[in-house]
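The form predicted on its own is given below as one chain in structure tokens.
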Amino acid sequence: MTDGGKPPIKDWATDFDHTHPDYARKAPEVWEELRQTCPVAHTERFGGTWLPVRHADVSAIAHDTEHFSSEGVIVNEFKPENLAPIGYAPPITSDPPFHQMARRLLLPAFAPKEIDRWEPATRKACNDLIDDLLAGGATEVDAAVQYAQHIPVRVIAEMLGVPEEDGDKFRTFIHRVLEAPGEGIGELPYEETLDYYLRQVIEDHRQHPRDDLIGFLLNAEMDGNPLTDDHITGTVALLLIAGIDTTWSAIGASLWHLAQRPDHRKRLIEDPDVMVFAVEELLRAYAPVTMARIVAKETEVGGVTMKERDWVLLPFPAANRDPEAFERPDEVILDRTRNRHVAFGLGIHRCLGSNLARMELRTAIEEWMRRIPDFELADPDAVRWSTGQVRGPRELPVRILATAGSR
């Protein structure tokens, strides 16, 4: 046994584990060596599991609803039932027809408008976290654990009206979710899982009315019906896992690209037009979510045969990088203009939240580079990268070496 306990990995294409540490620190290294050798590789890890890395087939997959069911997104060892079309966390785990509605009854809250409403709040949010961490004049900070770990946790608590205090729990949640899935299931307490607080928080709405999404939810309809308890805590769930861990892996390896790159940090300072680029650019270059499906039907992808309750995993980072789709992939250019980058899925999936990741990524960026034009990593073997399906830096020591500006 090796890192975190698990068996060490035999061959990336017949024996990978995405949530092995080994795969966290060098992944895009593991996507180019499947994509020239074997690129649609196999496990029989969590009772058999697919990897496709090329763009062709991710997307060949991710459009498939005949053949591909969403009921189930995490890889785990525990593969859920019977739970199609509407899947433990709609509308991400739902199949058509029920999933058009339930996505369809989200739209209005994420349209640009609506985020556009939520910037001043996470302009505010990311100043008060350097604040803290400018203060004492400190130069080597954490820019994952003190910066970008807290911003989508303040923007979506505020959102759920939920206590921003509750950060910590989030985070819990996160990692047995996507870090861990599967882990000590049956083992916790009910009181301490993600399903009991979320359904103390939603009998709190319920006593004492307010205007956010869990509001929005209780009075929300479908088909003249109200929504179930069960729609109701699985979409919050969505939102609050989806909408954290997703945003603040984006920003964190922003700051890890910036960190290593004067050039970059400098064009963005002495260009901030290039700005609107940069984010597209580095969310296809560092792109955080592979999703997941379940095999529905027999069928075939790249010249393999996948079997009908397979594990498929969708890795829109591994499509982001293939040469087949983008010109020098492995290069980060921030003024790239053709860029029709996968970070936010394909096909009926495609994340509801981008306005609102975009938005929190960009404004992250700006208010630290306005703040902290200068700074590089202050250790780079100490950088630690999460493991499972959000890929982004958890630990990433940075030393300040100018700061500048102020609110």
Second form
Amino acid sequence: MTDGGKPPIKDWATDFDHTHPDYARKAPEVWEELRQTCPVAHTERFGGTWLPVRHADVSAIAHDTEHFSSEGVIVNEFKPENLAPIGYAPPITSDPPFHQMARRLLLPAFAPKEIDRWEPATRKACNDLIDDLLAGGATEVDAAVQYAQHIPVRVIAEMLGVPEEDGDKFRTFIHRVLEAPGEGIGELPYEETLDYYLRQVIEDHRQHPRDDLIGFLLNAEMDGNPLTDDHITGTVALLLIAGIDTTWSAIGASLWHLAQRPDHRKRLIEDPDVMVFAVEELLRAYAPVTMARIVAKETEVGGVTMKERDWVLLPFPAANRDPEAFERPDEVILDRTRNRHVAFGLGIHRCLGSNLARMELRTAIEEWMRRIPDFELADPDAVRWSTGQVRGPRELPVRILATAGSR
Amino acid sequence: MRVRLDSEKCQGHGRCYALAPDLFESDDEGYSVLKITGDVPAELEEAARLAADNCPEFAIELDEG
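Could you output the structure for the form predicted in complex with its partner chain, given that the previous block was the form predicted on its own?
Expanding to the full complex; the earlier chain stays at the top.
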């Protein structure tokens, strides 16, 4: 394994690096170690960053918008400055009171009733992908590369009204923003940047108006005024980036889990009623998203003093494995009935797309299990986990042991 | 049993109306709305407990009476 060119970690409590391949491989072990020793880790990297791992600390920070700003949500060498309260991708980068206006604009499009409309298209996308996977009687396939990564791309492309064929481009942008933040910026020709792509897509919608989310944003008003170009571009960037590798990670991690648990595969097939709990339990155990904040005013959390402008990571997956908040946190209990998991965050920035993500995850597991009820990891050592603030398998070779049904 | 929904704490996670659709529903923005007033019918008490036990924001309180 390579170290991605990053300096080795001296010790997780004082020198952690969430973009290091070691973290990607064994994050749950790191959180467990820190919970018992720290419990708020620090690193000098990225200009000084904190990593709380207890549910209570993560919750306190997520609910405290007075001391913690969302001006920066991706920890990297370049810390946004003077962008609050709007930020570069509203509403995720916005603070009150602007945040609420920008968020309310989008909430109806992501409410359960609206999201239900997208389920048939999602189910079709899953089956198209499975048809391709199984074509020619393949027995070894990559569940992340050939399945999980495409599902959210197809759905969000249709919601936004951008070509599904641009999926490879989206994944490149996402890798730059989330997995290798800040690396290699400034070396790219403008025509290859996310900003250029977004401006092209938005201009195309202006020229050819249509009834999709970008069309909606172009016509939307806040306080009686149309949205600014920067607001529209930032929000489209958010919807594109936040909706893809997060859900792809959750689908991939769930299939990684099921590939190793014949008992859980059997349970899902024989007892479909367990699905409503199983989806949430898989989200708890394999929550992909760690958010971040910038300290707005010096404050104390978990016994440490955080100074103005420090970065703070909010590892929701670590909170989900805190024994103070969950019984037997490291076990996946498919029918767990007390599950206040925080995979979608806490407080005013609760994931806008949570209903969409949940629908995609449930549908992706249902269709996979219906058509590929038996499978296992082809090579556990070949599974590669992403680095950075979104954690999930990027390569997941599985061996198909049985197929069933048809589309 | 009585059930109370704290709308100040609710952030629209949607766990309650998924688990207890006879007691809670979504408004147009995804926030939860309590559908009943007064006592929880006996046959819905289990659903009420599920909703309370799965709210990430601790926005649902039960008074088991």
